[in-house]
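The chain below stands alone, shown as structure tokens; this is the form predicted alone.
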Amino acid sequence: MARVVVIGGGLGGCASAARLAKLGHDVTVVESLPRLGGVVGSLEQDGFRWDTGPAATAVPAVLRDLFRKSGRPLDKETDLVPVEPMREHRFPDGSRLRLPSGSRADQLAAVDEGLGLGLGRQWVDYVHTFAEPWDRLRRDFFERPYSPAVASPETRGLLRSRTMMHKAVTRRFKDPRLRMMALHHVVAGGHDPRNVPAWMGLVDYLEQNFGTWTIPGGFGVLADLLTKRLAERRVTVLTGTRARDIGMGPEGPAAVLTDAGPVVADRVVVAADPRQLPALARHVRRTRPVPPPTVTHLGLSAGVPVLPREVVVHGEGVITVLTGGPAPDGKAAWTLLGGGRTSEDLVQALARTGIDVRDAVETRIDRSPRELVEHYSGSPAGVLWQGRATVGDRLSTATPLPHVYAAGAHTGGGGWVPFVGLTAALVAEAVGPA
């Protein structure tokens, strides 16, 4: 039995310690704010509740297979419900599309329907492109540690193409709409389209096969099902306690240095940004953090349009709309995140495009870029995207260190949910059981 400390207690380090305190470790989890989750949480005032991350997921499949290999399976927990519609996009044109979740044959229909016959079929025969290269990033590089030694030739030269988003959609669709659609994820994720490589255009693959699917009460209720599970897990958390850095001995980690003293270690997770530790900043220096978005979280009054849970509207930045939060009778709970170059006030920008709510403010919590580095340590969204060489230049699942292994949104495909629930897994098959 190994005594694993885990660095960071959001998903990619709440998911690793579950499933290696399951394999018979003894786990301990360091993690600088007060609670667990991380950026996926709630936040509340004067009765609304906001989730302060993502509010679905795409792959359910992920977390249904942590909580099953952690103890009890997820649906004897909470339920998972399908979004529907999986969003509303918005266009600078006036156009609006409300795209379906997990059905090719649905969305072609939706497409066409929304932005003109003809453009439904190139839609979905663009998102098709990706199950092919799914299917070999899925074997080689999100379900097992990547390897070049063992990872197959065409997946190699898929990780080593030099072609990126901008170029590919735009060499594929002449109509800005479905460009917008299709660079969607990366904008206001904080990407640069010119950047990130062309394969990663496979989120859409995967919304459009597997669905979106929430939590009712919000998805932030996963941190506490987190937390819950790690108790019955006897997995001890450290909340409030900041980590400093790894102490490494001759053969491996020997305690990872904390603001309230050593904690004694024989394995090392690191699940937060590698650039806030020593021991580990000079093998990432060549990455950069991703800027999070601007986030508006609004408490609204009776009287305001009805919306998808997801709206976005697309325009010099990417303004996304989230209404699902619970609310008293008759209200709203919605945020709104600024992606891309948003630089106004989010209420300001959102009533220019129609969506008007200034009237409709009740209370109203508005959160930096800068604000929200500082508050979880580190982006919450991961590395940011630098061209091919990204793929190298972030950890891999056993880092540089010996006996030290990543996970989260700083390693593997970044912060989108399954990935990050993926790299749990791979930390558990690294470390082994007991």
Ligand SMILES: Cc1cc2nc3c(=O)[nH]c(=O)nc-3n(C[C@H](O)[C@H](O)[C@H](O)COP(=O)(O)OP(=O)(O)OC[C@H]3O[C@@H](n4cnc5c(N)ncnc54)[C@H](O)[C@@H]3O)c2cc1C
Contents of the next structure:
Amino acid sequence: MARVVVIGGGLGGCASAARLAKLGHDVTVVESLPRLGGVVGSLEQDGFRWDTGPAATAVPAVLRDLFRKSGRPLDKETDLVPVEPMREHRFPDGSRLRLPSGSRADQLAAVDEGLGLGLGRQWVDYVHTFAEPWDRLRRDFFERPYSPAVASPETRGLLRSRTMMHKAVTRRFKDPRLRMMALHHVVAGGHDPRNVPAWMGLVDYLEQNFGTWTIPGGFGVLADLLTKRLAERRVTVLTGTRARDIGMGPEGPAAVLTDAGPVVADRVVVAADPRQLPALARHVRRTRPVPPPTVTHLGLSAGVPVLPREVVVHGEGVITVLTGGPAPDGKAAWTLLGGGRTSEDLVQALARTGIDVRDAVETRIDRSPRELVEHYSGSPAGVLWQGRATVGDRLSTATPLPHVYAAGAHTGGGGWVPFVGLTAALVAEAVGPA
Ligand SMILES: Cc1cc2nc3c(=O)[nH]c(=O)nc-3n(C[C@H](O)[C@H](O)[C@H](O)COP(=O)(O)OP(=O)(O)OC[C@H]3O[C@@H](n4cnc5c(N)ncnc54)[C@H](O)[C@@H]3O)c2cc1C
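Having seen the form predicted alone, could you now give me the structure of the form predicted in complex with the ligand?
And the full complex, kicking off with our chain again.
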């Protein structure tokens, strides 16, 4: 049995801890905030409640696998319900599109209807180009720690490809709205599409095939479920404790050095920004954190428009409107996420696009990208794409330090619930049973 210390109690850290405890290890999570979950969680004010981070996830199999492999299955703990339509896109020319999830045929019909006959075929053909890359990357990168020596030549070629999303999408589509749709994940995620490898378009493929899902009452409930799971697995949780460094012995870690003193360890999982830990910092010096979105939570009076759960408003940047938070009778709890544009007040910017709720705001909470990075001691959105080299500049599951592993948004595919969940499965496999 190894004494494993997990640094960071966000989704990546909790998922790693639950899996490792189930494998028989003695696991401690060191978390600087007073609660677990990281950006997954909720905030309440004046009777309104909002998810602080993700409001839904694609590829629910990743979370289902986590719960099944660490104890009671997820569907015994809560319901996962599909988000339908997945989102509405609103374009600067006034056109709108309600995009369903989980079906290629439905997406084809919806794009034809919303944007014009023939564009549906263009969209689904584009999305389908990611079927093969996903299959290769799943096997060699997402579900197995990447090793050029073991990966297929096709996977190595994909990861080395110089083709970036901006170029691939501009070449593929003449219609600016299809371009905006194809680039929306990376723009909303804070990246420059000129620096993101084209294969990251597989996110659209995953959404189309596996749908997006949420938890009734708010996705933040997942933080409570993870906390409960760690207690059931007898994981020691040190909240309010910041890890400062990893004390290395000749063959591996000896302890995690924290504000509250050393915590003895013979395996360490880093599920937080590794740049803050001197032992690892030099190995990630070429990485930069991706700025998280500007977040504005709104408590709105009765009478605001009823919108789908997610509305993506395209303009100079992207504003994502998340509706559906619990609110007092007749009122509404919305969250606005601003990606690619942070200078203007989001409520004001949204009003200019025709969704004007300025007079309905009863209460609001604003969280700037900087505040989020300070609060979570790093970006919950992970590492900024700076071209194809970023895959190698980030940490892999096995870091350059012996018996020190990485999980979470700063490794693997980056900041997205399914990718983060997969990193924890890789860590559990790398450490192995007690
Ligand atoms: C606003 C927002 C909305 C999002 N929406 C979606 C979405 O809809 N769908 C989706 O798939 N993804 C979404 N994401 C991305 C996804 O939620 C995150 O990438 C993922 O939850 C990150 O998990 P993590 O554990 O890697 O990081 P975090 O959640 O950041 O957790 C890291 C934890 O480590 C702790 N920590 C850091 N440093 C230390 C230290 N030195 N010592 C001790 N503890 C430390 C932090 O306090 C934190 O709790 C969103 C992200 C944001 C910011």
